[in-house]
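Below you'll find only one chain, the form predicted alone, shown as C-alpha cells.
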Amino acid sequence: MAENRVDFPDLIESEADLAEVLSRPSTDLVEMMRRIDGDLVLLGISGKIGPDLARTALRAIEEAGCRKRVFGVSRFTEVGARERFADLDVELVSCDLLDPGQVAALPRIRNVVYLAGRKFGTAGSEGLTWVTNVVVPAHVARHFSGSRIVAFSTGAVYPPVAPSSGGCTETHPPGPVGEYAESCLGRERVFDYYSRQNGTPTALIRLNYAVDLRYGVLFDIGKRVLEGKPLDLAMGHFNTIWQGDVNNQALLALEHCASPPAVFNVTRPEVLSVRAVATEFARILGREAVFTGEEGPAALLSNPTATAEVLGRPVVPLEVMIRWQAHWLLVGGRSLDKPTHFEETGGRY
C-alpha cells in the first residue's frame, strides 16, 4: 500500500472544515478508484455517515482522474435531507428499501455500499428494527446479486470480552447482546446467505464507534465532562476510530469483497479506558471528571489487526481526535443529537 497523508489541522473550527477533513481520500483509495470498474451507489445515504462518505468517494474519483457516477438512495423524508447534497455531484434516487417493488426499480450498479439500518428506538419497536435490519438486506442482496456489496455492520455482533484480550478478531464466534445486536447479526446472515447462493462478492464492515465531532463516543464522554455529569464505568472500555478513516476503509473494501463474505473489524487498535479518556478531557477542558460505579469485567471490543493488513491502518490518532473533540465542545460546535449509549451493558437501545 502507498503511504497515506497524515497532515492534520491543529483544530477544526467549522462544519465546512470538518467536512473537508472527514472526506480526505487516502492515496490507496485514489489508486483503487483507478483500478475498480463501474459506478457507485450508497444505499441509505441520508444517514449520518452518508454525505461525508459520498464526498470522500467523489474526491477520490476526481483525484484518480476517472469517470464514475455516484448514486445516493434514501427515502429523503426528513426536512432538508436532499439539501445536504446540494454541493455534491450525487444522483439522488428516492426509494423506500422496505418496498421490494421500489428496490426492483433501482438501477443495477456495479459497486454498492449498504448504509441502511436501525438502532435507536429498538426498545418498544423491536419488530421495526428486525424488519429494517433483516428484511431490507434480503431485498437489496437479491436485486444487486451481480454487484459488489460492502455492508455496514457493527462490533456489537461480538460478545463482551475482557479488556486484556485485546478485543474480538474477525474469527471470534458472534454473541450479540440484546435485540438490536441480534438483528445486526441477522443482517449479516442474510448477506452471507445471498453471497453464497448467488456468488455475490460481499464485505461486512463491523464498525466500533466512529467519531466525527458532532457525534460519537468521544463526543459523549467529553460532553459529560464539560457539563459536570457523572460517567457510568460499567462499560469501562471501548474502541473508536475517526469517521474519515472509516470512509476510506469502507470504500477500499469494495476491492476485497468475496463469497462467502469478507469480514473487517473497522476501528483503531487501542483498548481505551473510559476513566482515562475522561480524565484527559477534564485536563483539556479545565473540568473535573466525575464517575459512578466500577469498571465491569468485560466490554464490547474489536481487534482490527487483520483488517489493517488489508485495508490499511487508520491515520488519525487518538490524541488528535480528543484535541479536536474538546475544542469542538468548547466552542459550541453542532451536535447531531445521536448519543451512542456506549455505557449500555444490556443491549437495550
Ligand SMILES: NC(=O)c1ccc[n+]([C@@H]2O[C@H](COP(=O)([O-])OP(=O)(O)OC[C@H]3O[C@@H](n4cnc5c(N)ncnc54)[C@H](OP(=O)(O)O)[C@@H]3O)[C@@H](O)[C@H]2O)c1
Contents of the next structure:
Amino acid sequence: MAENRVDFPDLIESEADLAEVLSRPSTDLVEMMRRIDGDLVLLGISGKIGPDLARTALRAIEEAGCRKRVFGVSRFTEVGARERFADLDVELVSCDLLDPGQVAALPRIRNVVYLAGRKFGTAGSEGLTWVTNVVVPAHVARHFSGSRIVAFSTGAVYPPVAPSSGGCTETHPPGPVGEYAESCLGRERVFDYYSRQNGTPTALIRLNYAVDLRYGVLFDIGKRVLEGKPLDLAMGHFNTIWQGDVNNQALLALEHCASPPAVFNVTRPEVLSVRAVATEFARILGREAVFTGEEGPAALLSNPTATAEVLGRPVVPLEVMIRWQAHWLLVGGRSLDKPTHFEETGGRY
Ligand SMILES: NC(=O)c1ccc[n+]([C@@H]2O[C@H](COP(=O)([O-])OP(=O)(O)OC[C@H]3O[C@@H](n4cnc5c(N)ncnc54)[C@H](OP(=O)(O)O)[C@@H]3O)[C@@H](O)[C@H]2O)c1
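Moving from the form predicted alone to the form predicted together with this ligand:
Zooming out: every chain and molecule, the one shown earlier first.
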C-alpha cells in the first residue's frame, strides 16, 4: 500500500471545510479507482453517510483521472434531501428499494455500495425495520447479482463483550441484542445467502459509530458535557472512527469483495471509556463531566486488527476527532439532531 496523507487542519470551522475533510480520498483509493472496472452506485445515498461517501468517490475518480459515473439511489424523503447533492456530479435516481418493480428498473451497475437501513423508530414499528433491513437486501442482492456489493452492516451484530477482551473479531459468533440488531444480522444473512447462491462478490462492513461532527458518539458525549447533563455509564465503553476513514475503507472494500462475503470491522482500534472521553471533553470545554451509574461489565465492541491488514488503518487519530468535535460544539456547528443512543444497553431504538 502507498503511504496515505495525514495532514489535517487544527480545527474545522464550517460545513464546507467539514465536507472537504470528510471526503479526502486516500492514495490507496485513488489507485484502486484506476484498477477497478465499471461505474458506481450508492443505494440509500441520502442518509448520514451517503453524501460524503459519494464526494469521496468522486474525488478519487477525478484524482485517478479515470471516467466513472456515480449514481445515487434513495427515496429522498427528507426535506432538502436532493439539494445536498447540488454541487456533486452524482446521478440521482428516486427509488423505493422495497418495491421490487422499482428495483428491477434500476441500471445494473458494476460496483454497488449498499447503505439503506432503518434503526431509529424500531420500537413500535418493528415490521418496517425488518422489511427494510432484510427484505430490501433480497431485492438488491438478486437485481445486482452480477455486481460487486459492499453492504454496510453494524458492530451491533456482535454480543456485548468485556472491554478487556479488546472487542469481537470478525470470526466472533454473532449475538445481536434487540430487534434492530437482529434485523441487521438478517441483512447480513440475506447478502450472504445470495452471494453464495449467485457467486456475487460481497463485503460486509460492520461499522461502529462514525464521527462526522454533526452527529456521532463523540457529538453525543461532548454535547452532554457542554450542557452539564449527566452521562449514563452502563454502556461504559465504545469504538468510534472518523467518517472520512469509513468512506475510504468502504470504497476500498470493493476490491476485496468475495463469495462467500468478506467481513470487515470498520472502526478505530482503541476501546474507549465513556468516562475518560467525557473527562477529556470537560477539560477542553472548561466544564465538569457528570456521570450516573457505574460501567457495565460488557459493551458493544469490535476489534479491527484484521481489517486494518486489508483496508489499511484509519488515519484520523482520536485526539484530533475530540479536538474537532469540542470546537464544533463550542462554536455552535450544525447538528443533524440524530443521536446515536450509544448508551442503550437493551438494544431498543
Ligand atoms: N452512521 C453510523 O455511525 C452507522 C453505524 C453503524 C452502522 N451503520 C449502517 O450504515 C448504513 C448507512 O448509515 P447511515 O448513517 O447513512 O444511515 P441512514 O442515515 O439511516 O441512511 C440510510 C438511508 O437509506 C435510505 N433508505 C431507507 N429505506 C429505503 C428504501 N426503502 N428505499 C430507498 N432508500 C431507502 C434512506 O433515505 P430515504 O428515506 O431518502 O430513502 C436513509 O437516509 C446504515 O444501514 C446503518 O445500518 C451506520
